[in-house]
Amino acid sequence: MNFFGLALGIATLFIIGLGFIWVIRGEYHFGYLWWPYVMGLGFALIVVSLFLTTAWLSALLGVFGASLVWGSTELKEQAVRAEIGWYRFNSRPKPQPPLVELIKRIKAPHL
C-alpha cells in the first residue's frame, strides 16, 4: 500500500489550518500592508518546490507556498473583520513595511 496521498492530504490540511491562524495573528500584530512580502515569499517557495527532487519536500513546500499566497490575499479581509468586531482589534501602532507608500497605492488582492 502507498500512503503518500493520505499523508500528504493530512499534512495539507494541517498547513491550511495553520494558515488561518497566522493570517489572524499576523494581521493583529503587523497589519495588512505586509501582503506583498508574504505573497512574494509564497511564490518563491512554489518556484523552489519545482526544483526539488524529493517528492515529499516538493509537495509540502508547494502547499506551504500556496497557503502563503492565499493568506496574503486574506490579510486585508482580516483587517476588515477585525474592524467590524468579528475578531480582536489591535489599536496600537503596527510596524510599517518597507515601501509602505507604494503599497498603499496598490489595491490589496482578494480571492
Second form
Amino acid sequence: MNFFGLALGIATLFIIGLGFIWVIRGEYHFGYLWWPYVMGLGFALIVVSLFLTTAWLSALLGVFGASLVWGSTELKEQAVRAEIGWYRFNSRPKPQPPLVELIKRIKAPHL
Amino acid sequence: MTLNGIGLVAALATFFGVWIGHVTVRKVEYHAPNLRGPMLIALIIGVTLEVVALSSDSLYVSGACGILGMTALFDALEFRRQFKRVKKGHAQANPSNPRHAPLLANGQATTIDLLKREPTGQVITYKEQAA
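Would you mind generating the form predicted in complex with the partner chain now that we have the form predicted alone?
Below, the chain from earlier opens the complete complex, with every other chain and molecule after it.
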C-alpha cells in the first residue's frame, strides 16, 4: 500500500484549516488589498516546489502555495463579513500595500 | 536539471478540490430537499479516491487522489455546516426548498446574498445590508 496520498490528503486538510485562520487574521490586521501579493507568493511557492527533489517537501509546498492562492481570493469576502458584523471589525487604519491605487482599480477576485 | 512535478500536481488538486467543493456544496445545499443523499455521494467519492490513493504505485496519482478524496470527505460535512449558515442568515435560503421555506417563514433566514458586494471599509448596518 502507498500511504503517500492519504498522508498528503490529511496534511492538506490541516493546511486548508490553517488558511481559515490566516485569512481572518490577515484581513483584520492588513486588510484585503494585499490580495495580489498573497496570490503572487502562492504562485511563487508552487514554482519553487518544481525545483525540490524530495517528493514530500515538493508536494507540501505545492499544497501550501495553492492554499495561499485560494486564500487570496477569500480576503475580499472576509472584509465584507467583518463589515456586516459576522467577524470582529478593525476600525484602525491598516497598512497600505505598495501600488495600492492600482490594486484598487482591479476587481479583487472571488471564486 | 529535471523538474519535480509532484508539487504542481498537489497544488492543482488542492486548488480545484477546494474550488469545486466550495461551489458544489453551496449549489447542492441550496436546491436539495434532503442532505443525506448528497452527503452519502460525497462520502463514497471520498472513500473511493482514498482507496485509489492507497493502491496506486504512482506518487502523482496517489497524491492527487489523496488530496481530492480528503476534500470530498470534508465536503460531506460541509453540507451540514452550509445548512447551519442558512439557518443563521449567513447564506442564501431558497424559498422553494422545503428545508429552507420554514426558516424564511419564521424570519430566521434570508434570500439576500449579503456577501455579494464590495468592501467599503466601514461597518454596515442591517438596513444598509438589506438595501
